[in-house]
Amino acid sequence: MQLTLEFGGGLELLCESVKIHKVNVDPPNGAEKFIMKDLLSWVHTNLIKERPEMFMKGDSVRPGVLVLVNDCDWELSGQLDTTLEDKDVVVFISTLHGG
């Protein structure tokens, strides 16, 4: 399945300053669907090059990271249990700013 991942608000710095990633992912062994929890694990392993603690806390994103799936807040679609489909666009934006 092909997904487009976008990082903004400074999160792109964790991915070698690349904002948009077109990636191919597959459900984990034996799974019929690919969910956000799987994607976050994949991103942590394959895209985050430095300071993963700035992106993830436990198996989810840190507080202050807005997650949109096809322009819809993931809180409306099940958060970690959100099912992803081929060609989905997932956006991660940090809402935390220094002063």
Given for the second form:
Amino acid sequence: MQLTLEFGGGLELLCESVKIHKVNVDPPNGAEKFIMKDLLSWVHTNLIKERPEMFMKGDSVRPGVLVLVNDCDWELSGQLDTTLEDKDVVVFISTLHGG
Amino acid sequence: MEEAVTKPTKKGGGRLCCICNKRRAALKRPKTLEQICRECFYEVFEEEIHRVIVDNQLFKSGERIAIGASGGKDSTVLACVLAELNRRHNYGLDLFLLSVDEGITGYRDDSLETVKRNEVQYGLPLKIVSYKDLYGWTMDEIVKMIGLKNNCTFCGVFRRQALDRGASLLKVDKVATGHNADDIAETVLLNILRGDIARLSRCTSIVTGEDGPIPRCKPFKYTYEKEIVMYAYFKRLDYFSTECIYSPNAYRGFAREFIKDLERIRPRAILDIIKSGEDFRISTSTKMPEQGTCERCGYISSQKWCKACVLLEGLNRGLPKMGIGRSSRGLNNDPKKDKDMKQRNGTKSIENKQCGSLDF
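Output the structure of the form predicted in complex with the partner chain; the preceding block shows the form predicted alone.
Once more the chain from above appears, this time first in line as the rest of the complex follows.
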């Protein structure tokens, strides 16, 4: 399935300064659905080129990184357990850079 | 504003906003844990800031107010919201954008471009003051001379004064800064970690410097960073988000991360740390620095010379370590010049301070 990923608030610097990425992903072997947890590990492996600790902490995003799925705060959709569907738009914004 | 395309979704069961009960919730408020839609969010976000401004009497009708503008998220949202509230509630304020150009190529020059766009977007006149004009040195030149250690001390000390000097050029009555609740909670912790009692007791004040030339206020004192960034994102505001190329920011970075970790478990922690900071009582036997004026430039100083003059003297004499740390080389510490200074050994509060952009 196809997803649109957007990085902002300085996170784009971790993926070669490209803000918007159109990507194709598939559920991990044997899984029926693709969830945010799968996406984070996919992003970590495939998109983040430097300083991954600015993006991830443990198996989630680093506290201070906001996540929106289709412009909705992921805290409303189950965070790591949010199920993603074809054509979803996922936005990551760091709040940790200057004011 | 350009509304982002929201496609219907099953996620979160399409939960409804707990304020209007009509539209789909778009975020969870850290302060209240309420789930609210975008429209209700704009409303509560702006009106809460209005309440803070009114309840604390931050502004008076007819005042000239400078917004300290870095081009970053906080000051950009502050400019946007203040311009809107000034119109909506007839504050009767003359608002200005005030920016400091530290002279950092590839960082400040880019962020100043953002501020220049903000000038047009919000219709607020912009004034830029530069380190080069005020002090004769850009940060690039200072770093070339002193290297990457202590550079944030120079920058922080110079910025504080530069903002005051810019404010007096604009003849404003007050400077509003974008410090948010997360910043203040972090500063409370840092001041505790440093044992800096003087700063601890004033860092939670919503208005500071009332005894000085130009008071400063923090309309975002109770505003969560998450909401500021969400507001900027939903409204598609134009802001700049690159870390300063010279800022190692290690110590503050740890405090920041700690606060963010706490916030994830219990978002109220941020407001509670601010509350703790406000309620601290300083024992009367604690010696506080006395406020005076710098003999050289007249700026407020608890020492014979203000910190900027000491640092500048060091730079100009080719002794950049002057005024850094507890060394006895600093002018203010010369026992021959002033016995009293020796006793205070004044530079304690400044040593080891990392990036000063959040100085209070």
